[in-house]
Amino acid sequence: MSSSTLPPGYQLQFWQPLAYVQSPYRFFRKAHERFGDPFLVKTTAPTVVTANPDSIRQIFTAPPETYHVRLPKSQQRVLGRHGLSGLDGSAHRQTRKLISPCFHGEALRHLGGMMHETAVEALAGWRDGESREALDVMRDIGLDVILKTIFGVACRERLVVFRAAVLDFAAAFGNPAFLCSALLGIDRDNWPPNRRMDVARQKLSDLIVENIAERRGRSAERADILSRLMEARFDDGSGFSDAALVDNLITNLIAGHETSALSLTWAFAWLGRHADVAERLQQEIDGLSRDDDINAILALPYLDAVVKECLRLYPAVPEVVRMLAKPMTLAGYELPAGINVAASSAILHMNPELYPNPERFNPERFLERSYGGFEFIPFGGGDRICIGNHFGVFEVKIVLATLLSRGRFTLLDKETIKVKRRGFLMGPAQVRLSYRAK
């Protein structure tokens, strides 16, 4: 094999990331089946594609200077230019430094009240026998749960505020010609779906910036995570700029609220299907003493388990992608700078020698063993894992076991599970439930 080419892949461009906005699982998945690991792509770019755990390993722990991020202008409409997803070097680590500890520990246990209180305020809303689409339900929820424990947005009337300017702002990024114009580099401010997203976001910022001088004028103690991003210090003393908090605040509404809604909508989809994996989930839930108890919600290890195998499944990042700053050889190709390199958990994950039965819903295979992270990357990995792995695996399972602790839920479409795009996810094509109050 010669040292200068590079994996087999398709050879003609134009179709691919056309192909890949349709279903990324099904183009990852027929692509690594045709070329073997690892293959090249092109998506947004020429991008060289694994699912090779010890290829993972190499793109997850190799040096930090082996990447350089470089947002393309449409991601930088959605993102900002201020925000840790667009930092590389010394200013990401220094950045991501002052963040994570705002996702972690005990700060994020301080926020599980108002997760398991805004799911208990949804299910006022429902009454007995009522039907509802389960991922209009979750998106209600995983929005509030954003704005009241991120944005620290408390009083009712400015909540009825944000939420308009995030589902505006929601539905300009998730718009499909804004995505194709992305997919295809067209970067012109008057193009019409890049000036709606424009106009969109412009208003969701000013209104966090209204909302971060109103907590500069009082002096009262927050719990949430824009009180103490505000309040964290880098080395020298300085903190972080308006715009910098903006774009932050925005990036982690991007990676959470979309991604927790379909997270658990794919739970009752999954649940409805399999009696016996709802009966053992339900009698473990049941089990608790009070249903606002976090601590005992985050130790249950069934609950655990249905989680990880529903981000398992149908991940909400089909893969996980670097831009290389330095050649690497990877799976003995010299790949060159420029080029990037993709951790594929939509591949990974059906891997049958790590997931016997790979398509079946069986959360006892997370019972059963332990899988690294290497092997199991619904998040990512390496030093740029997603910020706010914890807090959507914390928000999920207070959400669910809060939702079946008060409620039963039928599932009122059982055929097939269809995919399709939502945004820039994928998700379940219709799940309709009906509910009951216990």
Ligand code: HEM
The other form holds:
Amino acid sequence: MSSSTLPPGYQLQFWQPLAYVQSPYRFFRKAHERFGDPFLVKTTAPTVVTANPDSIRQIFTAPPETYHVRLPKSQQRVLGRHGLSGLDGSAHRQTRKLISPCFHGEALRHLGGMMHETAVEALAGWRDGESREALDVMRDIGLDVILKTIFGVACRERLVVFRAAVLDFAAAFGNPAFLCSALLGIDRDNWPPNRRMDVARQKLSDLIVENIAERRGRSAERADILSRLMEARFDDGSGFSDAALVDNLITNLIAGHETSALSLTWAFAWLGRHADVAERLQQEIDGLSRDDDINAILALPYLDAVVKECLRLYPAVPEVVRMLAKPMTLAGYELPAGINVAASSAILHMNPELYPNPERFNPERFLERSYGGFEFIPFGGGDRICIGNHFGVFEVKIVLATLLSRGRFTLLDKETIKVKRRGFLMGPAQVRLSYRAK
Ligand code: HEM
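What's the form predicted together with the named molecule like, now that we've got the form predicted on its own?
Every component of the complex follows; first up is the chain already shown.
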């Protein structure tokens, strides 16, 4: 057997990054149809893509030293070098161990009431009969939720300043010119899209550093994430550096608001097109004795199924990627170190053997059977599975239940669903809603 063998894929390379940016779903599904599983693409780097549950299991359960992280300069510009996404090996493991409890278990239970109140506040700012772009509303909610989670609810004026800085930052990296530069490897600091990005990040970073400085020396009784991370200690007794705090907070601010906002927007896009599902869900929610009973909301089975179906159909992250630090045998191919392997939810979630009639929005499928961690992967998997996976689902359920229990929403444009790139993520193109208070 030769020392390395790569699966089939397109010969010509130059158009692949552009086709990928335009629609990763179409790009991956077409390649999968044509070349089978796995196949090779060349987007930013050669990447072997699979949607086979056995291969996905192999990718997610491989020992951590199988992979390493070499963030391209463009991603370092956004996420920094000291945040979770830029770390590998024991630094990644130890950092996750300190951050993870902030988004799980007991910490999460305390946040439910705040999420409910944030949704109520959002409705208070929405005039009866007014129509709005759902993503704008959901993004405001998602951003407030993550800002309050990270910095606490005490200081509202501070939230307003932070909100503006995060939106500026998100606009800089969502800028198509920045994304194209990233794909084409244009890393020059004086290139205008890069400069805009650097300025926006610096502004946000300065605000975070200011907050850290204010808290230092004060006895911290606060339960917000910044305070918890400032107190957290690694096994050797050291804490996070300021640079690591900034990079991790920026990563969570960005990863933690747009993803939830997109899932919520999808929910309204689908519910507005499927009256039967909307009615069944509404009945379940109307059956709650109080819409701020967080435990009761989390126990609603149909709400759970609807949220999962929204995560399945057009996953915000269509593939998760790992860079091989050592060779791997995958589906009979001998892959060399240095290339990427990717598990694609965009293809996996359309597998008719797992999801009959996969194009259909059908939450009932999640009531009829359960799916394993290599069959349903909206949050990726393995050691790098989304750290906010429970937080994200928790938030989407509470916000959706609160909005539906207090308002009636009409989808104004029911034409064919269109999907659009939103920075590094994918989401619905336009979901215009009109609102009536109940
Ligand atoms: C519906 C909401 C969300 C979706 C669909 C989502 C999806 C994802 C995916 C697919 C990954 C890559 C996982 C992998 O490589 O295997 C990821 C990573 C990550 N997500 Fe999320 N996410 C969501 C919400 C959140 C929230 C609320 C936070 C923070 C509060 C968050 C923080 C992160 C971080 C820090 C990582 C990097 C983890 C690591 O490298 O160890 N995400 N997310």
